[in-house]
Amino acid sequence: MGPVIELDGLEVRFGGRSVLNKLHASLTGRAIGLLGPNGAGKSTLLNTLLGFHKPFSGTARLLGLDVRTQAREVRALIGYMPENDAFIASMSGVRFVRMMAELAGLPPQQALERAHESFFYVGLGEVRYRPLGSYSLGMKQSAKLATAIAHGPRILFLDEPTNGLDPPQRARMIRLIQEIRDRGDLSLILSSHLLRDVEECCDQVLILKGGNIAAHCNLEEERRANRRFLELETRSESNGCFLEALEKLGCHTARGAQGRIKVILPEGIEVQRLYAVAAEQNVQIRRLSHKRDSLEDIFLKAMEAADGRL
């Protein structure tokens, strides 16, 4: 699969001051998290990507289609669920949605089965008839989504989806993200200031500062990486004698406080032959946990970094 994203050194321009800077990246997820503080551009990102904004110099491409020269094209492949509402209020929940699928291309017909297709998957089923305007906070979320991913756009772009709702709410939308993205045919480019809602999205995470990329990680591969870092607590008389067979399996070790042991696995090494090892030395692993690096860590870090360059 190519890039979902390209960045080829995109700047756009707003009054003469640059607001993005010249941006390179490739972002291939299937979940895509947008992260950065207010004023670092992520909106200006996105509204570049759906088309709202003109590069003032280089491009970006969605799925391969350049957004500069193929803005049709590419506005045919997306979903918008918006941080604002951009409703009509009178009408009915699915009578918009069907109104907006017919906008994005859909026949009359396919469009009405697909808005009631959609409020059902959300969660709205029941409620689809009545007037938006008399929707709550939570259930104007929904159609939100309801209204972005009726058409069967390729591409998913979620703006804030959780602001503003309470905690079961905020559940059950991450859930809606989550089973639309496991599904597999669409991508996703989730924007948010709740480093949470990315981390438990998205595979991948493209964090902006002041118009620059302070940092682009595959969450993935971060969490695989990680699972070669633990820390063992252990019952034992002494370590010593486990700490050396640990080192001749090719690990390193280092003693921490009150009986804990931090290790590194080598390739070929699982867990599974830690506790064979400790059975044999007659040590007993009381827990054992992976390191993590939070999102939240690496969006510190990426911060730091960032103003050690300016």
The other form holds:
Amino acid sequence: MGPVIELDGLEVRFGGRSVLNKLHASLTGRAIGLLGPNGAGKSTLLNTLLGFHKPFSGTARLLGLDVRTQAREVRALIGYMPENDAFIASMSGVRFVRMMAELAGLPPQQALERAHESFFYVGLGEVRYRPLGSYSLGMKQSAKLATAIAHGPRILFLDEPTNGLDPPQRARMIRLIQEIRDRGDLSLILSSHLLRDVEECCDQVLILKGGNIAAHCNLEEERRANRRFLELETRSESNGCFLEALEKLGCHTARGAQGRIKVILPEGIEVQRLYAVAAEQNVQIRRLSHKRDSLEDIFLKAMEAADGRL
Amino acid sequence: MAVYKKSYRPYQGELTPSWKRFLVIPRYAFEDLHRSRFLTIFYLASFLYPLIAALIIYIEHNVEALKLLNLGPAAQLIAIDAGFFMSFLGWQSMLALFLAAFIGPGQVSPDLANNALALYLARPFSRAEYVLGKASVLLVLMSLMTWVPGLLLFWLEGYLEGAGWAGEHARVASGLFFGSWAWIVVLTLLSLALSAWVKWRPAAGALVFGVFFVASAFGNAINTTQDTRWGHLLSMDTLIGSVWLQLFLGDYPASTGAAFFRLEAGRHLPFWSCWLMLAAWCMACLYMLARKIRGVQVVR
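Having seen the form predicted on its own, can you show the form predicted together with its partner chain?
Once more the chain from above appears, this time first in line as the rest of the complex follows.
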């Protein structure tokens, strides 16, 4: 599969101030997360990909289409769920979604059918004839998702999709996004400042800070690597022989404070083998946990870098 | 399968031609307008004058009807000439102004009030198509009030007068057509621009009237205090009236004309300045629309 997003020296300026600073990246994931603190440039990047902002220099491509010269073709591929409210208060939900689907090119009958389907799919089937202005915040978020998917886009842009949702609503929204992602029919770009949202929905993440790319990692690979990463806590402080024995097994080890040892297990070695080695060396393991270099660690490391670059 | 049992699936059917998509906007707008009883009645009432005018034309050419009404020769009743059609256009254009003030502000402001504009423009749909779609609502409605019945009346008069009349008065027909378009384009752009900048609909509607009456009063004040005629450039009715006079008659009449076009002798503006000022109004409105009709507003 070719890259979903290609950024080639993309620079966006507002009033002489650089908001996105010569970004270079090639993102191939099925679900790509854009992470960063407020003001990092996540929404600006999405808006640039949508053609709302003109690049000052460089280019950006979505599925190989240039967002500057092929803006119309690019927008034909996209379903967009904006961060803020986006509706016409006096229109009923299903009528609004139908109109938006028609503007995306669906014939009226198909647009109507898909508007109904989308509303049932996001759990708003019962309220689809109510004016959008009367919806609660959670319902508005779901209605935005229905609007974004009604015309069957190939790329779905979700800008802070869980904003303002209570925990059950958030869980439901995340489940919907995961379901859409797992169908494999479309690519998903999720912009959020919530690490958990990105971690639960995305397999690749681009971390932005101050308009720069602070980190770019493949969460799927990280997850695979982290499966073999353990942290042990032993009773004694001196674990020299134990460490040597682990190295002989093929493990990578690192000694921490207070009897803690970080271990990366090689393929084919199971955790039980560590207990056996510990017994042989007369070392008592008090705690063993699967430690992972979580997205939070990656994010914090990226944020610590002074200029926003790792 | 029942619709509520269906899960997400991509769309693989046919798409409508992209050039037709702007027509989605007026279709939905007409449905909304049709729900308003007041607007429906107002709109139907706006056809009273054309009906009366048609009746007058018919009676003018029906000797039996004139005898029945105990009236003299046809020419003495009312003259069907450029003045007749200008009066028709003047009256209908005033109604068009009311229509623009009622429905114009409801076109763009609801999309801006809750950021729906981003969703329009996130689709394969340009800003120009959006404005064209919104403008077409007003253009169609105002056309049906002005030049369409005007040309029908012209055709009726030509038919009843017999061969030659239509050809001799072709200038009237072109005046009706182009004069109406000049007016409805200005009105459309003005009401859309104000709708884009003033999100509260009643205020935007009041502003449409304000531009006409307040600017006109301001122009008159300039004329009086500065002893000039150029203050009329701020008066929209004077501008359009002058344009109509040029289109219908070719020049200012020696005597004062209908109510819409009264100006003292020597206070007339050159025609080119009227056209230029109307074009400037249109450009200003387009600029205002261009500033507001964006997928996202950048706060610098």
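Think of the rigid core as the biggest set of C-alphas that the two forms share within 1.5 Å after superposition. Numbering follows the first chain given and starts at 1. None of the values given here were measured: they were computed from a predicted structure.
Core-aligned CA deviation for Leu246 between the two forms: 2 Å or greater.
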